[in-house]
Each structure stands twice: as structure tokens, then as C-alpha cells.
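Given next, in C-alpha cells, is a single chain: the form predicted in complex with the partner chain.
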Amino acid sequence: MINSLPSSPAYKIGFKIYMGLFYLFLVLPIVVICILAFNDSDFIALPWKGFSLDWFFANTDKRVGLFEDADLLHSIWVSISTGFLVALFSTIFGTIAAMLFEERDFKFKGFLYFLALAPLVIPGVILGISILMSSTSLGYFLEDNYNLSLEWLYPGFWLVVFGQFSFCATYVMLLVSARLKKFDKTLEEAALSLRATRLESIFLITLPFLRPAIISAFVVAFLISFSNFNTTIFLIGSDTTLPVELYTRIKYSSTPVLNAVSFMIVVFITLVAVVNLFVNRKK
């Protein structure tokens, strides 16, 4: 069973087809997507008709590539802004609530704590639905009342920044409390009898301890809130970003420059998944 009990040729060689099989499947889609990238071809399938960047970087009448492409380069741009914004308030206010649950002792705690984690059963969907309607009837409130029009409460750039942050935030939280978990208090401690202010040893001792965890908490905060569609959808205005855009055209009007986009979504996150390792290994 485990490498200390003798198991048979069978078990051992049928564990291993199965570990094959599985890896398959999970990296079989992807792979396909990205040779697909450059194949020759105007429609999304086989057969490989020869190798071209074509899709990323031709610009005729029938093939217009990636980088030629407005609408696309553009939702990628407002994906990279949002997931920045989001990734920034998320970390912000996820480790203020990682230091507000793990040090202090409150009234309802348990129940705050309840609500803070509640995003990750939540789905996506309610979350999109329930903001959108608070925050637009929010908006018609005031503009009827106070002759208020706030922009910020449509559906538009910074209300898919609201939303994608209700919830990145709860993981944000959750990896900043892991490390701080492992907090030596007797370190704030001896700050203080040093005659730190409260406020410097916060920013002097923890947050210099927890900062592995801020730095990978905000990288993961940025690629949820990169590839999430669910909530973004009900929130979106003019500005789509890249999962809209992709959903939009897949649906309606695909070509092989969904491969090329596919393709550098693929290496740009293996490539932080890569870096990511080695600075843990580092440590």
C-alpha cells in the first residue's frame, strides 16, 4: 500500500497507469489549445495544416491575430488593471481581517468570522446578482433623493472591482492567517518594552513576518480575480474584461485567436506557478 508494506508488481504498475491516465486528462486540454495556437488553419480543429503565428500576429481580412486584435489587447488591459486593483484592496483589507480573527477577542467574532468566510460556498452568480442589485438600487436611491449620480455604483469598471474583491479578500485572509499562525507574539512583546508604539510594532515586527504571505496572498488574489467570470459577468459595463470577451466569442464567433490568447494566458501563469516554486524551495 504505502512504500513500506509490499504491495504487487500489479498494484504498483496499475497505480502508476492510473497516475498516467489522470495527468492526461488534466493537461490533455490544455496542451491542445496551445499547439492548436499555431496551426495554419482559419477554423479551430484538425487536421495540422503547418506551423504559423498567423493568430498572433497577421492582420488580413480573413485572420486578424492577437496582437492586431483592439477589442481583445483592450479587455486584456482592463483584466490587468482589475485583477491589480482588486489584488491591492484584497491584500489591504485580508490581512487587517487575518490580524482583526487571529489576535484580538470580540464580541460575535464567531459570527463575523462566519460572514468573512462565507464567499467560498457562496456562488459566484449570487454574489454577482446580490451586488448588482444593492449597488444599482443604492444608486437610483440617491440620484432620486439627492440628486447624487455616482458612476461607481453601475455596472462598469469599479463595481466589478467591488465585486471581485467581496471575495478575494476571504483568501487573502485565509493564507495571511496560515502565517500568522506561526507568530511569535513574545517578539511584538518585546517591541513594546523597547517602548515601540503599538503601531510600530505592527509595522516594524508583523508585517515584515508576514510579508512571504502578503507578496503570494496578493499574486493569487490578482489571478482569481484574472480568470473570474461568474460574478464579473453581472457587473461588467462597456469595459469587458478578457473571461467576458473569451466567453463572448467562443459562444459566437470563434476563431484560432482564442488559441493565441489561450496559449499566453497558459504560459504566463505557469510561468508564475514556476517562479512561485522556487521562491518556497528558497525558504
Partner chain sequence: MRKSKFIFYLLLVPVLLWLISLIVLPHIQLFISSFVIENDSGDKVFSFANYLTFFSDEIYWRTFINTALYAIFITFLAFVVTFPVAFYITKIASKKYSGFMTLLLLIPIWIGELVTIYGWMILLGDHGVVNNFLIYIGLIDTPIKLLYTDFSMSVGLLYMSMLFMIIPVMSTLESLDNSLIEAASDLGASKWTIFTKIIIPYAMPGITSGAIIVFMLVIGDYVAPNLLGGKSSLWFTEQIYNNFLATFNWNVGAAFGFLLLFLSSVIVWVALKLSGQKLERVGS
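Moving from the form predicted in complex with the partner chain, what structure would you give for the form predicted alone?
Just the single chain follows, nothing else.
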């Protein structure tokens, strides 16, 4: 809708109704889940039976709250640990890749850029299966022929980190590249003319300019890793991440503790987004 162009009252009313329904569709399920996290009921859905904090703090035979559920807390910790490592590795390598692709004399630039974007095109299920098959095949080969056992090649924590890194780094690369497009190359050239080394110009000029994008990319990579399911489900070992743990529970048995987990995730993501927005605006 372009405000400068004339429009009929019916169009304006229809546009407002459409926008209201659109955001209602997005927000209403989240609001319902957050409200039901405090429902004094043994079931995950309505009707409302009163306010209760049991699904956060209870520890009885019938009800076990979020903060008393060892398995859920462990899966949250695994997701946080995985997300931090994935975000860290993705930010480092994604930033380096973005800077390399901005170089004019970078050989095979087009082909390598296409390969870097491939994880975004390939479905997560296919990506997870391919990583699982290739890593385990390599692990069995090394073990059978060279008696070399590498645990990170088999389903487990480090294979999940590697699998999520394979596509999170691409998101970081795109976010940093968008910021790098606005960078004035003459600043680096001026630093080099003043006898600064290439690394000094990068660390003192380029990276400070990219800092807001790097911080945002780190947050985005962490959130993508934290919520990833379709790739992680094939690479997970005995230590499950939170999305896999929730899927397992809702598949076989569901209690409002899942609503409590969802409420905490919404609060956490909202806080991270607000902090990230504040940091970027300040920069």
C-alpha cells in the first residue's frame, strides 16, 4: 500500500482487516501456548481450569514441572551448548567467507559461492541423511582399515554441531555480506598507504565496521541451531536437543509442561531479539 496514491475507503478498510488477520494468525497460537502454560489442567489444551505454576515448579507423582524435569533441563543445556558452538564456528568461518567473496581476484568465486549457498537449497532432511551416511561411512572405514576410532564421526553431540554448522555458516555469510556491500574500500586502502599490514587494516577498520552485522549473525545462527529439528534428528546421539526431546514427548505422551517450555523459549527469544535490536541501534 502506497500512502501517496489515492485509494478508496473500502480498500483502506480491507487492507487493515487483512493486516489484522495476518498478524492474528501469526501471534494467536503463541499467545494461546503461553497462556496454557499456566493452566491448572493435566491436559495440554483447553478448557481453562485456573491459574497454576505446577508445570514450572511441581514435583509430584502426577505432575513434574519444567524446573524439576532433569531430562528436559538436560536437553535445554544440550541445545544451548550446541547453539553456542555452532554460532561461534559459523560466525568465524561465515565472516571469513563473506570477506573472501568480496575479493575481486578470488579464483573460482562463482562456483564456490554456488556451493556455499547449496545448504540453503537442499532440504534439511536430505542434508541430515547425507551427513549421517558420509560421516559414519568414513568412520567405519578408518576404524576397519587403520584402527582409528573418531567419535565425532558417529551420531552424537559433535556431529550435530558439524551438521548445523554446514548451513548456519551460510546464513552468517549472507548477513555479513549485506553489511560488507556498504563498506568503503578506500578506508582500507588509506590504512595500507599508511604502512598498516593487511591484517591490521582488517582488525582495526573492517571488523569494527562489520561488528553490528557479526553480532546479529551470531544471534541468528544461535536461534537457527537452537530450533533446528529436521537435520538434527538424524545426527543426534544419546544427548538429545530440546526440539527432538519435545517431539519425542508429544509423540508418545503430552502434558502442559510442553507449554511451559514453549513459554520459556518465547521469553528467551524475545529477550535476545530485544537485546540484539538495542545493540544494533546503539551502534
